[in-house]
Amino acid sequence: MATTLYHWKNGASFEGTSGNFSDVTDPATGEVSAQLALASADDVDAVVQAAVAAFPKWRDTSLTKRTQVLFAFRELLNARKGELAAIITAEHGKVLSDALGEVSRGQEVVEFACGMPHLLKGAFTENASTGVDVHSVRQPLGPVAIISPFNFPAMVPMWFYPIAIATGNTVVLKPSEKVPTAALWMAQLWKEAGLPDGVFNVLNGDKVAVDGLLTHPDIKSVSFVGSTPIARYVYETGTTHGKRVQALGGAKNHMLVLPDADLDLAADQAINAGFGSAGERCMAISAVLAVGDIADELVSKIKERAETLRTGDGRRGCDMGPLVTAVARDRVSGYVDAGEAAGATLVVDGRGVKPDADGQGFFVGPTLFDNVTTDMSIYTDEIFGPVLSVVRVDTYEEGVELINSNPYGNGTAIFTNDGGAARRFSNEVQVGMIGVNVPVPVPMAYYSFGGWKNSLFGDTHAHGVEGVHFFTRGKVVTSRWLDPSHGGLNLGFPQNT
């Protein structure tokens, strides 16, 4: 019998009032594993009010005590990350090793947030004017909302909430309704770590929940990761209602391979970046730009590797798992149909894959196209599946022009043994995150994550120093105090003036 999942409010499960539920599915088997309560407008307000009530006390809690809770959460997560990885695999479908990697990358932000006492230090200027001192502080915003996607149920929320909590805010997390259990598990872990009730809350739901958070007068900021059309909607709606918004959108990430590159390395990394997590990553490489006469050899090497991958249930030691839903599977298969019809060369076809899995899971195997042109939908659209397209270009300049003319600017990579070419690429390419012989250039937590162009709406990237600034606002205090020597007794040592 399927489990019923509810919201999390004030440190406990909260059933809500809507009476509406949706299915949570195991994508490897196609079986319904849980029923998820979807929030009503009243539920949104109830959860937000829990965050409102908890804010004053948490804001005034010392940095020392806040950091102690962060450290406790870090230790608990480190000891039990296998549990969280298993939850991710069961609901998203990615293989266990990939799920463990997701948790570890999220853990980096928790560890970064443990250094918040240093990160929140202000500045002080003595005697800015005669007898006048100036100092600056950064203070929390209040209750903040995080709306996270299905493809990283743990890591993406962890890009935001450790910093939000460490800086003194309270949080309402709205996870994807496809993968809700990780958020509820993390809420319970925060409670075990000693976080006061109401500081971290989970609101499950669909568009009603999203719109409720975007328009609620007590929510001060919104952090979002998802497709570009929804990111634009979140940004415009949230800012219209007076909120600070960081909305990270979609991507079409290119990998430029120069003739001097190590083609075995490039082929390995094209496989890793194109087919890891079944291509359901905003940092996935979906377009390989092969420069000059290396294309035939590079395609052959990628094909050879793609055909060795084992697709199936992520709990069985397979290389690649299913897509998250049947709708996603059919959408990706439709793009493969379209690419073939448009005249691209279908080198490896994943539509008929025989997965190592029971039941009716949502599988598309690794798929490789060659001779892709820039007018084909498999090039122009973010497919979000295991489809890798090879585009043949004559020169480095042609490749850079393709990348820079793309409406997205999330991540890109160059593969070369020429340091000068790599440096030039890093300078010229109009993309927010760049890899040199690194296919998925996701920054460490103490740097910030985010793209350019239609891959980001708002001015602030995730985590790092930009994340600290996003969840705080600055205040400058100018003060003058009377010199105590103006009168009265003074037994102090005589001083020159």
Second form
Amino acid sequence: MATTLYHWKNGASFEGTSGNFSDVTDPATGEVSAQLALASADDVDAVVQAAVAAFPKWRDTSLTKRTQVLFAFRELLNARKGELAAIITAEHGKVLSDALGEVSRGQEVVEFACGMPHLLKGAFTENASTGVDVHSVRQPLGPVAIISPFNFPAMVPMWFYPIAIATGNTVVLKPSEKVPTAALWMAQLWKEAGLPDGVFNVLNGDKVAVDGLLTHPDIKSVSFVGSTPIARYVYETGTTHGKRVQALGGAKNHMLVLPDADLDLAADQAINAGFGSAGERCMAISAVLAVGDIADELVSKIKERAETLRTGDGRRGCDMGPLVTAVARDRVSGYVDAGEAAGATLVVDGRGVKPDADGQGFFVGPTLFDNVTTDMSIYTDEIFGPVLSVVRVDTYEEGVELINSNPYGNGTAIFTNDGGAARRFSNEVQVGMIGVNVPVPVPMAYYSFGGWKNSLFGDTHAHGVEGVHFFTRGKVVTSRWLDPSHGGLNLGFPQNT
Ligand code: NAD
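Having seen the form predicted alone, please provide the structure of the form predicted in complex with ligand NAD.
Full assembly next; the chain just shown is listed first.
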């Protein structure tokens, strides 16, 4: 019997009123594991009002007390991260070790946010004018919305909410309807950590919930992560309604392999970055650009490795899990059909893989194409599955030109032993996150995460100092304390003396 999952409002489960539900599935078995309540417009307002009511008190809670809650949350998360990883594997499908890695990367943002008192320190200028001091502060925005995708049920929300909460905001998290349990689990953990009710809320739903948040007058900012068309829509709608918006979109990440690279390292990393999480990562490598005459050798090394991977239920110690839904599986298989029909060489075919799993899971095995050209849909589109395409290029310049002319600019990597080439690449490539012999260059929590071009709408990246700025507003106070010598009328513009 599938359970029913609801919203989380004011520190407790909230059933809502919509009467609409969607299925949550276990992708490794294909079974329906839960029914999820989808919010109505009234439900959106009810949950937002909890965040509105909690804001004044939380805003004025001392930094010491706020960060004590953050530390408590960090300790609970660290002790119980295995539970969260198991939830992620059961709803997303990624293998358990990968799910644990996701939680750890999210935890790093919690740890970063534990240092918020230092990050919130403003500047102070004594005697800016005679007897006049100036200081700056950063203050929270109010109730903020976070809308997250299915592929990182814990880490992506954690890119935002630790910083939002530590800076004094209240949060409404709208997780992907495909993977809602992680958000509800994290809400319960916040309660156990001592966060006051109403500071962290979860709203489950689909477009109705998203539109409700984007247009709600009490929501001050929106942090969105998802596909590019929806990111663009969220950015345009949210900003039109007066909100601060950061909307992170899709990706098509290239790995440029120069002739002097260590091809064993490059092949290992192409596998890790192409097939980790079944390719359902915004930082996954989907195009390998092989420069010069290394292509045959590189393709054979990747093939050899791809054929050793075990695909199956992520709870069974396999290398690669299923796609998130049957729709995702069919979409990815459709791209493999299209690549074959367009004339690319299918070196490893993941369709019809025999997974190590029970039931009717949504599997496609690792798939490798060679001789891919830039007009094929397997090259132009974000597939979001375990499909790696090798594109043969003659020169470094040709490779960089391909990367720079791509509409996305999330991540990229160069593989080489030539420091000068790596430096030039880092300098001239038009992408937000660059790896040098590192295939998935996800920045640490104290740097900021974000792409360029169609991979991010808005001007602020996630976490790091940019995250602190996103969730706060600056204020500058100019003050003079009573001194009779400064009395008198003067209608001129203030000048410094
Ligand atoms: P998605 O765009 O389908 O969904 C993201 C969120 O938007 C979900 O909460 C969903 O409920 C909501 N949504 C879906 N359709 C909507 C609509 N019509 N109107 C309003 N809201 C809607 O994305 P997804 O499939 O969950 O996630 C995969 C995508 O996310 C990929 O494109 C991937 O590259 C991207 N992604 C990007 C990053 C990044 O940092 N740039 C990180 C992770 C994922």
